[in-house]
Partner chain sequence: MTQYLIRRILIALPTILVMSFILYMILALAPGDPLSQFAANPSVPAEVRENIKKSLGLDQPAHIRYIFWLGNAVRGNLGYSFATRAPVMNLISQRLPTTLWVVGTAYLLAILFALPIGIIAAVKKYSLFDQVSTTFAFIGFSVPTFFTGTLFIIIFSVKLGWFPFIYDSTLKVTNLQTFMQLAKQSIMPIAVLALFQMATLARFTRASMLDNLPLDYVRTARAKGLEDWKVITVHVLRNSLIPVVTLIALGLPAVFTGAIVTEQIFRVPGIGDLLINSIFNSDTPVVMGIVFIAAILVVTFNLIVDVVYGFLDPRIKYD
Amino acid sequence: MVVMEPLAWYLPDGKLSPALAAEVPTRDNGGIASDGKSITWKLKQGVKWSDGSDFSADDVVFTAQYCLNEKTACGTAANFQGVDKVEAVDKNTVKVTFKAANPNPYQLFVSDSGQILQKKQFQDFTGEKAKDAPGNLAPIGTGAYKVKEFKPGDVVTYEINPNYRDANKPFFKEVQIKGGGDATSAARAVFQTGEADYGWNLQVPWTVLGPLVQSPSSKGDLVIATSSNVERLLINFADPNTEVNGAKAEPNTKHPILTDLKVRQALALAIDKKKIAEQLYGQAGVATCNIVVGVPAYESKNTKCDQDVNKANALLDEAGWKRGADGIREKDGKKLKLLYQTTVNPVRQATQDLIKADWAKVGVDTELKSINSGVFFSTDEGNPDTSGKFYSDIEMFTNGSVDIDPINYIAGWTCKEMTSKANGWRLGNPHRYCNADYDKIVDQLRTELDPAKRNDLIIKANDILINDVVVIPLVARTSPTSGKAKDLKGPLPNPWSGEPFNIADWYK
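Using the sequence just given, produce the structure of the chain by itself, in the form predicted alone.
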């Protein structure tokens, strides 16, 4: 977002604003075909990549080809579902044709997941070579900045892109994004000491964050907005302890405990979500029963998630898990023990502690594991602790739709999105959950044009995931939950695009 750009960004109100496009295509301006089967993007002319070369339709077409190659294991491959072809009409025009009428023609090339790659930089690194591309760490972009120095796990330093299309922007000569620290220190650096201009994803217990924000001497302002983001527990349907062809948790294995629906239901019922939200999130989140949130029309009213320890215990009894002398349940000589992993973060560790205590009430022995976020969210194929590998029983993080229309987000639970060694663990379904009925709903969503019917399908998809206990939603989080220096102007609380999407407009 600092370096690379999509064709358009979603704004806080959910409307699209051109980035590399000259305008947003609509039916009124002729950009979207009347039959819904194609969308034509007119590109801004005169745009340069940071290396001085021309940006053109060829780069957009290449980006599509890069992600349509299954061996690339593109992280945004779901955006290209249903695409028939992407072609350059001319140097400054791109046409996307869909296999059928598409109710969401903006599903690709838009916002965070739609950023355009430079063909020249990546054309020799498609397919299986993608992971070795030098551009992965130093991409050439069209944004306001370019990478000056990147120290993995530490800091990225950006400098002004001398070829940026607006000669009067950006304001700051240099931008540093510091990683590897902790959220509490980042919050103090913004609100208390003023050492930082911006603090991202301040997942800090509200008992700590609230006083920092509300203090009369605070040097910063809280940046929050209602969003689609949900802190959730992911259930592993594969066996994380059985190795198959050099990898664990492969889709063709079954979890020895969690494939039992009653066990999953018991785990969900045992959790006090309200306590988690109220004690740890405060203004930054509310307890939720749904995995699709943020747009009222899409939120299911069919789900319930109040804590019920008695019912949870009854379900485990029915499933054959009996308490041993130590209070931990056993079945067929095996203890009901689960490994629960997440990132190193004070709110997440506090959440782990609360859930471990809740699960102890129903006889579950829970082992907690915390992993550096730089490792957990990486695609490092040599590291066993990434969220994509999911070599544990339960893992926890936040995710949500980056588009107003949640089709690509919902598609993340389809069979074809299951992560595995074969796809470099880069796809969107680390649960390894596969349900043909669910996939049919997603397929219907890709072609259903009627808004009311789409709403119903979205709710049905949500309800399958909740009733099957594929995922246990905990807290609907504000996004961003960040802090900015009081004298920093320009940042917008935008739930649909990454926070620095408009960094060219930031100033003091």
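Residue numbers count along the first chain shown, from 1. Note that the structure is predicted; figures quoted are calculated from it, not measured. First, how it differs from the form predicted in complex with the partner chain.
The hinge separating the two rigid parts that rotate between the two forms falls at Ser227, chosen from Gln192, Trp425, Ser227, Gln352. Comparing forms between the two forms, one finds the smaller rigid domain rotated against the larger by 33 degrees.
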Given for the second form:
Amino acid sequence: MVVMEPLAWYLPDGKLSPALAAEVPTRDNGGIASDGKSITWKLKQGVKWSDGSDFSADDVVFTAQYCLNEKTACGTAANFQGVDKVEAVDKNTVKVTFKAANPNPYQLFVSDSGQILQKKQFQDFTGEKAKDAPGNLAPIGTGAYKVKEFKPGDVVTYEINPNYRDANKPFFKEVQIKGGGDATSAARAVFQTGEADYGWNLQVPWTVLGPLVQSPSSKGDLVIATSSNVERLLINFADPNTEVNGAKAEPNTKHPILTDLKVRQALALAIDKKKIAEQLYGQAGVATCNIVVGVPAYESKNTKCDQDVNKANALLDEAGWKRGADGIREKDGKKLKLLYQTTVNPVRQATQDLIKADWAKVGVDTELKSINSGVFFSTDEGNPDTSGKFYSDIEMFTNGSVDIDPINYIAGWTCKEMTSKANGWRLGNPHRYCNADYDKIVDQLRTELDPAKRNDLIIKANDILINDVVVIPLVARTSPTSGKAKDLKGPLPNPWSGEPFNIADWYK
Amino acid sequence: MTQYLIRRILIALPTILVMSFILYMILALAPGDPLSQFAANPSVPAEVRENIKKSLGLDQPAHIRYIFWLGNAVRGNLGYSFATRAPVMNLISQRLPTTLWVVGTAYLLAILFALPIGIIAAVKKYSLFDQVSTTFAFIGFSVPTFFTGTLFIIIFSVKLGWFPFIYDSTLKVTNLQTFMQLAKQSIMPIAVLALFQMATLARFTRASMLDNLPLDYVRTARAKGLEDWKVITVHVLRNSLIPVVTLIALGLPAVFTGAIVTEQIFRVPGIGDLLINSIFNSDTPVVMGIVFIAAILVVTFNLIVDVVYGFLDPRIKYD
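Structure of the form predicted in complex with the partner chain, given the form predicted alone:
Up next: the whole complex, starting with the chain shown before.
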């Protein structure tokens, strides 16, 4: 972002802005083939790498080959799924051909995960040697700045790239990115002491961050944008308490309580989302009824989610759960008790407390559990506390589509994504939710090329998940959630590209 | 003596070996996964994660990994960080000067202040000085550094604006002005650490002095007409310092491992900061490297203390 660039960046409004490309290929300018099977990128001419050598189509093709080699273990390998070949038509033209008509031809070489490597620097380090490439720590790029010094885990110092294509930019002699420490003190450095000009990812409870931001002597402004990230409750459709073949919650088991739609609806209706958003997130989030958010064109307007305790109570009565002497509902001698897990995080624990109180009002007893996030998000097969195993009734975390086209994200609720012992609990559907209608919509989405029809399909998929109460969205979180010094000009809150994507334009 | 030394070294080597095995296995068993950052990211699918895992060598069983690790460690290579791919040795040597400067200076200051305070407090038992120093010592070691650190930041950085609370490790000391900058950014972490360690040391010195003061040899020294000053410094102090020296020497490995909490608060890029961040990221090679070196240092300093004891206290004989 500071050093390396993709062919184009996504702007905050979701439109593409060319970086290394001369223009963004579209159907109208002929860049995207009418059959949707290929995209042709014209590159800017005369661009140089920071070491003075010429940037060309060869570098782009090399970047693709580097990642297509499985042994490279490239973190962005998923971008290359469905790619048939990447070839250089001439020195300044790259053509990407897909195996089938692709509704999202911008899936590679765009934004953060599409940054271009210099062939010269990485060509001797493909495959297994990739991890030893010196360029991993000091990549040569085409961006406005170049790495001067990198101390892992501590600080990176950048200096002006003398070969940058715009001679008048950038505006700072040096840029330093400092790591370590906690988010609260980072916020303090921006808003209270002014030691830092920009503070990254300030995930601090609003009760702490709010006063810093709103204080009359505050030295900074918030940099926030609505994003695709939603803090949500996941509902387990499999039975986390019965062991089958050495594993619990296998997809072929049924949750004894939560497979009843009325119970799920009641749980969703009982929650006061507005209170959670206002008290705990402040400006860093708003209550939401949808699970696919961030782009108005495909955000559903069909869903409602206001708190309604009476209706929730009525639904539970209908479902046969009667209040016991202690106020907790029971059915066939079994109490309505749920285990609700999430990561250790002050905002999350406060959310757990609010929801536990809401559910108590409708006679649901909730046991809370919090797990270290390193464990919770791990794929450690030996550990029972991972989010993928989901050995509890309810779990909570934030997720969202990384790409502006949410197909990969939406596909996370399909039947074949169900986590189980057989796949090492590594896939994207820990709910073990399986619905043929939903899968059909996702299949249509994979081949539909018309943008308007795509948006309809996305909204349909969202509505199924909400109406079937597979997931209870709570708060649409901002991303970035950062702070900048009042006199720093240029940062654009952009949920689709890394924050310093336009750092060449920042000035004071 | 030589025989004793050889025997001790021969015991130390297998000790270190066994420790390295236990440490390695504990870390291998520890929950967490260096790839957890990708878990919730739908655009990094399971196969890609598996490939990354394989490229880090994590598909091998732990005992095989240990043998590889040991073979490299003997040759001075502690492996590569999962997170940055940088050699662990480089990461440690990059951080070491900062830790030695901040934690070392704090330790030195703590010793320089603690000894006289402990001595005066013991000699003038129950005087005003003793009461005040005892009170401060209690505050010093009962208030945790994350509290004093934050308090210092709020007072001296936020309210008064005297010192920065973000440590700039790229600062190069070339002249008086840059040295002043270094002093300014180091003063708060050093003060926090020194306060904490000083408290323990001062209490210990005082207690040790009080043990010796009523002994017969002190009375004899006084009886033969020696001036008070000489009795205290030459007779009492020398004997009282034996346990204090042990305490100081055993604390020295901690100067290497850094101060996890204080380094975090002031963003001092030292070993402690590296250790805690590596633990959070499940970056086991780095954690193993630091803990292993710390283990070697503890064993070594224990040995040194035992040997030095013989010189300090002629009553202790080795054979």
